[in-house]
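The data below hold one chain only, encoded as structure tokens and taken in the form predicted alone.
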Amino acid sequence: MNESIRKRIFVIGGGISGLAALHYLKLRYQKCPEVEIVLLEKRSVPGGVIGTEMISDARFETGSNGFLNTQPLTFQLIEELGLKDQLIEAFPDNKVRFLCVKNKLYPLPANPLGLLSFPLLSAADKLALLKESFVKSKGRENETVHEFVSRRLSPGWAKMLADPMISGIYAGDAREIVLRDAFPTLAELEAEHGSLLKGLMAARKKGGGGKSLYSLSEGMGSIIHALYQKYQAHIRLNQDVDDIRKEANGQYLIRTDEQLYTADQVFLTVPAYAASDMLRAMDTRISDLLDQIQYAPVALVGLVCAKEEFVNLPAGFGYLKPSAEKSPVMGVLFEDQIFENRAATRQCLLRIMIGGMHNLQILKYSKEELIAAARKEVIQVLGFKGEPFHIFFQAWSNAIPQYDLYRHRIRPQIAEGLVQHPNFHITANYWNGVCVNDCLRSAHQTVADSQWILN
């Protein structure tokens, strides 16, 4: 044992949350050689769901394809990793989003008032938009997105717009996702301005240029690769943690199938179901609560095709489908039209998103069946009449945690239980947000709030 090491900190999980926690811990204790920081990862490669695969000139994202310019920490991390020269912004001319209903694409207006002429909304729905500013009702603490939109606008708005939006972000059900947990800003805008529309207009005016989507020229996997290269000496791969136990002296014992580690402080960043298994011996109640957090299954199929093989491939970001369409496909992203360097000239890269909480049956589909569903989608909607040059495939049976009514109820109970375990922390995408920005913010805040003093 190295006698100069006085404190040992372990991060469990090598996804973006764990790698970010490792990064912020190394920054915090960079002048403390007596503190040892180690990350344990189950797989042979870090990154979790985030990664970039490449065939020829096509780059396919296995998870998030970018991040909004709403979190300075993300840009700061990219600069600290030496990736600033890779930073790219989404094409400004291809921001149009579409809704797909009965295999027909309808462009969504760029501003709320433009929705007054949107053909998929009824006259009553459009009238509700004009009356929204006068709605005085207040929602419950655990109001769902569907309830919120129905209350402030109409059920038609919830069905036609909120429903596909939740599918696109959470692969979830708008009737189950809690507004204050998933979209706290919207709840705050209503509380402050008494109107969703007034709040959105005030936010847009205050924000100046508005939101923009960014990524990296070599793909989002560049962030994972850079973090791994920077901290490789502190990362131990192929370390499957069986359980975590707390000793009488306050230390934690982390047992893998190969070794037993002693930690003074632990940051648990794995998915809720994995955390549940690890914590069973230490805290049965927290373990039981975590075990019931739901995850949506998602399969991603990437098709690299010749642009000339499409009858109807519009310029834009992509499209989403309302769940009323009863399709296994949630939507399609036109990746080469979102960011540069995603496909060769005269080729396109389509990313077809299949599954979600409305389509749990995809868990029984084979890879071949999922690819067939993706091909059928682009044939029916986009008029594809050729053969793909390349096919990418990635399926996640537990892709995105659901910020639903159950999670809303048990999160404070878990937080209360963690008080009984000093120097033990959770930071993961089921805790404080699912996107890359949220994971980085949560990891940074958790490390900053970890009040631990060297003896």
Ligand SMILES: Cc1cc2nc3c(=O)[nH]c(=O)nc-3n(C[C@H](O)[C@H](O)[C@H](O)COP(=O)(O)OP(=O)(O)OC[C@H]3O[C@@H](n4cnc5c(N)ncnc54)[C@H](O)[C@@H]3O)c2cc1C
Second form
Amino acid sequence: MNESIRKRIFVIGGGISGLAALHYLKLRYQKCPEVEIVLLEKRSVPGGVIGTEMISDARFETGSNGFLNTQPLTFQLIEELGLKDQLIEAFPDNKVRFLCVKNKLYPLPANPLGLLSFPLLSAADKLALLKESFVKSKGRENETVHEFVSRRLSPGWAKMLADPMISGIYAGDAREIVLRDAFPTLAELEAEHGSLLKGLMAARKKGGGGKSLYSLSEGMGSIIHALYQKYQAHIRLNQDVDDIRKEANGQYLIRTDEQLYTADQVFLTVPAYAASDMLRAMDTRISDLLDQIQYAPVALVGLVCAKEEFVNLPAGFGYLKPSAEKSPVMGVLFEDQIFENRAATRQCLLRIMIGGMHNLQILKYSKEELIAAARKEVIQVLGFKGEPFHIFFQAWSNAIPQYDLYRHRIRPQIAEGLVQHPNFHITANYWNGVCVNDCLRSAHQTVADSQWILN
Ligand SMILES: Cc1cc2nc3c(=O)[nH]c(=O)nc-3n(C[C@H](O)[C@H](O)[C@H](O)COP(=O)(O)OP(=O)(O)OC[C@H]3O[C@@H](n4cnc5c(N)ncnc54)[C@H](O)[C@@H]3O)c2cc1C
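I've shown you the form predicted alone. Could you give me the structure of the form predicted in complex with the ligand?
Following is the full complex, with the preceding chain placed first.
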């Protein structure tokens, strides 16, 4: 045992939340040799859902394929990791997005007023857009996205536009996702401008060029790889934490299948269901609450194909499908048209997203059935008439936490319960937002706010 170490901080979980917490802790305590920081990760590789796989020239993302330029911390981290040269902005065509209805693709207008001529909205829905600025009603604090859009616009808008958007971001159900938790800025726009349309226009004016999507030339896995390289000495892989207990002296005992660790401070970044298992003995109530946070299953199939073998592969980001289509496929991303370096010349990489809360039955599908569903999709919608060169596959049974009505009720109760456990923190994608940007912001803030509470 190193006698000079007087405080031990443990980060549990090595996804982007955990790796970011480790990074910010190392920065905070860089001049404190008496503080030891260790990250424990269950798997043999770090990164959680984020990772980039390669076959020939094709790069397939197992989770996030990029991030928006709305969070300076993300760019700062990339710079601190020496990855600035690898930063790439999405092609301009990525702004073209489609909706798929009855196997036909409809380009979404670039600005809200363009929706007045969108063929999938009825005349009454279009009239609702013109009247939106005059809607005076206020939503409940736990109003869902479906309720919000129906109230401000019309149920047609909720069904045709909000529903697929929620599938695309949360793999979720717009009737369950709480607006204020999932899209706080939309709620703020309504509060500030009294109208969504006016608010969006004002935000557009203020933001100049608007939001852009970014990634790394070799994929999002580069961020994980760089974090791992930098902090390898502090990361212990293959450490399946199964129990955390609090000692009478205020320290925490962390048990893995191999070892027992003593921590003075803990940052818990694992998914809610895993956290629930670990905390059963320490705090049954928090454990029970965490257990109620729901996750959507998502399977991703990557098809590398020859471009010339498609009848209809338009330029753009990809498409989403409303749940009324009753398809297990939520949408398809045209990865090679979003970022450079994703497929060889004359080849394309399509990432087919299957599952979500509308399709829980996919949990019972085999890998072969999921790949077959993906292939059927690209034949029916994009007119693919060849054989893929390569197929990538990734299934997450608990992919994305749901910012739903359950979570809305539970989160404050968990936060209240945590007050009983000094020096114990949660920062994870079910806590302060699911996006990579949110995970970094949350890790940064949680580390900055953490104080040593002496027992
Ligand atoms: C398919 C998909 C597409 C996405 N696309 C985007 C996107 O385009 N843009 C965007 O911003 N975000 C996207 N996201 C969301 C974002 O990538 C995730 O929310 C984020 O990466 C989650 O990071 P995390 O560290 O909180 O959780 P995870 O990545 O789930 O990491 C948790 C870690 O904890 C470990 N762990 C679990 N149990 C234990 C245990 N008992 N002991 C020790 N360790 C344990 C796990 O092995 C894992 O490494 C996407 C997510 C998915 C699934």
